[in-house]
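A single chain comes next, written as structure tokens; it is the form predicted on its own.
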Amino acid sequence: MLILLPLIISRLRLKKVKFFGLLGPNGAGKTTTIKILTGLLEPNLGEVLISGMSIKNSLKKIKSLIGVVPQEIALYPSLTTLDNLRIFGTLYSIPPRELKVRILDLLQVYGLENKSNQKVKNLSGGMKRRLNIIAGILHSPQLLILDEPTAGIDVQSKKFILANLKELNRLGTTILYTSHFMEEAEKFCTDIAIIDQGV
């Protein structure tokens, strides 16, 4: 058994390209959970494994392979689309020619190819959702883990952010996606679990 603080989880196992669905009303330990597997919280105990790795000995290697997708923006508002890319892909060590046309591409597959030279606060709610993703893949990431993505957004944002991570599934990312809307689950991921008060 795997028990985390203050989860209890036995032996959930989250297996290689697919698309996993963690799905929980609010409250539920969806977001503690995340926290565990990224190394920002601590395990009371047992023991969280990513690629064979483990959280506690192997945290650095651990991070260059995952990318994050919090519930919350987290962008710069003040600096522009283009800009907050540029500190991410910095963050991420990638090289400057790389992360130039990976930024580019990454901008047109999500539709903010004209909103680069944009500052984040003057995006629309779809649009600063669209660049939170593409900062958490970036580094093209083996999981890609998040957190209710489609929070908070219009059903046209949220239809092209699941197709896009569909097709980012598809091309070989494992993902990890928290939601409590079941239907939304159902209709995009190849696995589900369900927790609820921790359990």
Contents of the next structure:
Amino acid sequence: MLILLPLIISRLRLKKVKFFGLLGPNGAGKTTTIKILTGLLEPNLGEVLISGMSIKNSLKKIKSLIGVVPQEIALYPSLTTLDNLRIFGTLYSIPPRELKVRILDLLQVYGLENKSNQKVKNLSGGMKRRLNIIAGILHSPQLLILDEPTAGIDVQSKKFILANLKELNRLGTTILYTSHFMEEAEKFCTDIAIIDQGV
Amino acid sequence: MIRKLFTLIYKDTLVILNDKAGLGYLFAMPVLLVFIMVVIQDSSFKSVSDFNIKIIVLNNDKDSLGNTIVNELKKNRNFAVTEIFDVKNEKFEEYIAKGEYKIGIIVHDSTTYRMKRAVNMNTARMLSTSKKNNLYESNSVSIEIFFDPITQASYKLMVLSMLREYSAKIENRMMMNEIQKRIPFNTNSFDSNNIISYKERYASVKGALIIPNSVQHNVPAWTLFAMFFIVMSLAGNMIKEREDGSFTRLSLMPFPMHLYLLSKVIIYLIVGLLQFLLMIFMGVYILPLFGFPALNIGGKHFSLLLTGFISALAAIGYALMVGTFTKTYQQSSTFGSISVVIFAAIGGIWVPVIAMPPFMQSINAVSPLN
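With the form predicted on its own done, generate the form predicted together with the partner chain in the same format.
Below, the chain from earlier opens the complete complex, with every other chain and molecule after it.
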């Protein structure tokens, strides 16, 4: 039997350059919220506006402004780190020269410079998480949405990822971050919202 | 947009090339399938054009009828005839039952003598003015024929007709001799050759004759079937992208989703055409190296390529549908492979459409393998 829990968010406003934490237990509706915010799901009611643009009417433009790091490792496991990033970067319309520099920079920042020619399937869980984030920020998005980016990784990798996200936020990227770890959110987020059973 | 399309094509190419087992499945398996089908169906096609049936004749008659049967059968290049004498019937039957020979013919001792006697009696009765015809009771003469149970009905029919023809010829000759004894006439003036002659020709359009053989039938048919192997690969590829999350990432990127489908169509069209050309190449150049006739493509290269192109598109369309409507890799591989086999059956890959019952012929068009 499929039970559809309603997701009711009366008003959620993200100010620019905030590190916003959306907290809630498993099944609370965090991923559904992200799917609605990124246009993967349509809301029954209401509207999502990003930079003043409606997601309904300007989805393509909004897609260029936002970066998404899904909960699962959304990469091609049989391709190399470099191929994955080249492909995603090109699909974000980053010019080839700029893309090359950007990839090298990000690989260095995230400590994956030696793994550029390694296939994703051969990377460790923490490395895959980091690469997953790089793929989401490759095009320097204004808004970065992360769905539990630290799930299932060791403490060291978790610290490393969160520190880098903080730095990214400091440099001007608005971050919406979901987690079910309160301590983590308290430490890094400027604003927090709690969601439970879709409300 | 074009740059994005090329990037997606590049991505799909890398995904295919990195999956070595999948590549083997896409190219080696179809080649193997076509080769095996040609080999195993070769003998059944030879039955139509160039067969060699092993026949054993127990010629206990050792007279005109027995000798004529043996000599006439030996003249026919379709038979490998072995003549034996004085073997017990049970032992003779064993040769056929064990499959050493497909057909066995026993011409019993004194068959010619008894046939001559029967013909004499018949002739005498025919020419007699007496009303007491029942005085001349003819004895029927029989020739026993044993068939291997797996012998095809067409072989049986052919051998029986030949035996009837040989025995009728001898019977006629005997009858003529008998009549000549009673009513003298010049037997030399009798033309014993058949008055009606039969000229065999193969039907063709504008002289473009292609005689059916295992290669000619199996290479095109199984090539079409094998091209549909991409259903499992393409549908599997789509499911995998959904399962590993890469499809989600692509959905979040600023490009229209029809580019995603178009890149798959283009790359799998190339794969399908390569498969097609590989198997045609095998039919034309490789199979003759193994002693099979070369595939005759009749010089219509463009039509052939167009057929391959359209078949590949049909396979891709079907694969995209399977990839879209199935939820898991297991579902797509099971449904994809079984449905392709069913469509192959409906489409006439196994049994020619003309040999199907009318109902099946009417639904034949629904198969993308038609």
